[in-house]
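Next up: a single chain in structure tokens, the form predicted on its own.
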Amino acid sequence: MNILSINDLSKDDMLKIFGIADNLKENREQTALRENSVLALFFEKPSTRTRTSFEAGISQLGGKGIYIDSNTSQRSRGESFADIGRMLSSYCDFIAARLYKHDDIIELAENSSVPVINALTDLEHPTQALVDMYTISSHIKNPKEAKIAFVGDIATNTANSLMLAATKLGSRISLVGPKDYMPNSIYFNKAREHGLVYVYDDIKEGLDGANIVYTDTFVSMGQEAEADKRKEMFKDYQVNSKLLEYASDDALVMHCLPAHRGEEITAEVIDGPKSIVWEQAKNKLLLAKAILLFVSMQHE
């Protein structure tokens, strides 16, 4: 089993992932890997936590990853995703593979005999939207009482996938960016087929009865040109004490790093006593043992 989008996976599925977790936090006996496994990370952009966490996570199973970086492989001499997938499969267990495409990763994993799992492209960033919701569950139980606000650019590959996977569990997300500025309309039209999703620019409106705010950088991987511009399109949608003031007095605030203080949110917020955002970062670790054992069990 791949897990190349959220749309990949059920509602039982992530679920199911996250009952692994929280075996794994408890130290529960759990369906280990298959000795020696070995785990290819193929990334094409930088990484921080993503390429940590699976790293730390095989070798915390009892496997060993393996990075590999395109720029220093064949790859930067034009060599196919399909060869790529082809190869891997042949000498590793899994493959997480950070592309700046979507079709990459597709073609990757069509030619893969392994799992694949998506650790980022231009549309999706599924294990950081599990990581999202997992984290949300631990302060709210119900996900039908989570009210999720995600502030600020609303048409990034964490925004597609964080609302599928809210709306499959059941939590309400609003979007909340620049007048005119629209989501991703396939991921939003897909969202609207599972639950209950929302555009505002209007950030009162938007974050009205919140008890989860959530923003992302201004400027994500690939946009850098455009830096300037979108730190002027974005700026009244920084996460700050007064925006805060618009969500409910209990609302948490998570953002999935790295985060520019003074542009996307604020020190006082990040570093203050309503942000989760180093127990979201913290659990990319826990969540990428449990995808790991997930798709190992699936591919049994």
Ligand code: NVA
Second form
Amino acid sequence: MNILSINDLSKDDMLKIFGIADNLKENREQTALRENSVLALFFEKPSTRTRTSFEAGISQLGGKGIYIDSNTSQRSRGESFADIGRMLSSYCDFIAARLYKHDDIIELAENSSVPVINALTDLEHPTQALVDMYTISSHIKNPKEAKIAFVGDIATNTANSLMLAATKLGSRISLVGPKDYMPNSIYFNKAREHGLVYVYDDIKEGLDGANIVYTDTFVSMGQEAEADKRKEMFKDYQVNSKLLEYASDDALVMHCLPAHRGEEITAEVIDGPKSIVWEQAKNKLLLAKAILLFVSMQHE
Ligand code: CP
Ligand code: NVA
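I would like to compare: after the form predicted on its own, may I see the structure of the form predicted together with norvaline (NVA)?
Next comes the full complex, and the chain you just saw is listed first.
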């Protein structure tokens, strides 16, 4: 199986992944990976956490990660993703790819004989959404009680994946961003089929009752040319102490990172008592391992 999108996972699959993560955390017996498994990490964009957590994760499971920077691969001279998928899967047991275009990871996966994991594309960041929902579940046991407000760039890859994962698990998600700036309609409509998802431009209404306040950068990778315009467009949606007054008193703050203090979030908030950002980031290693184990079990 591939994990290109949260659409590839049922609610039960997500709960199984969380169960594997719990087993790993508690050092309980857990099915192992095939000996000497190899994970190819093919990346077109930078990464601090996703790359390292998957590389560390496969090592800790007894396998090995091989990082391939797109710029130093033959992709830089035009090799197709179809050929890359065909070749990498003949050397490796899994492929994790971070690509600009979502269509490219589909092409890579269609030509791969081993599972492909989306390590972020322009449309989705499914492994991040799994980390996020797992982290939320450590604080709010019943997913129906999690009321997430995603604030800022509500059309980002992390928002798309999180709205699918949250609604599938039964949590409510409000997307809070500037007037006339809409979420991706395909993801929004899909999330609406699963459950409770709303769009607000009014911060007070959007944050009402939220016990999770989530934000992401205002300028995603690949959008650098529009940086000034985007920072201006989203500036009123910065997660700061004043904005948090509209959320529930016990609200927790999350961010997929990397953070830009003073832009989408203030230092006071991200480094303050409501932030569970560092726990969230730490969980990436646990979930990377759980995802690899889950995918390998499906592939047997
Ligand atoms: N959150 C996340 O995906 O971080 P990296 O870009 O550092 O991998
Ligand atoms: N939306 C961000 C997420 C980074 C992990 C980006 O695509 O740059």
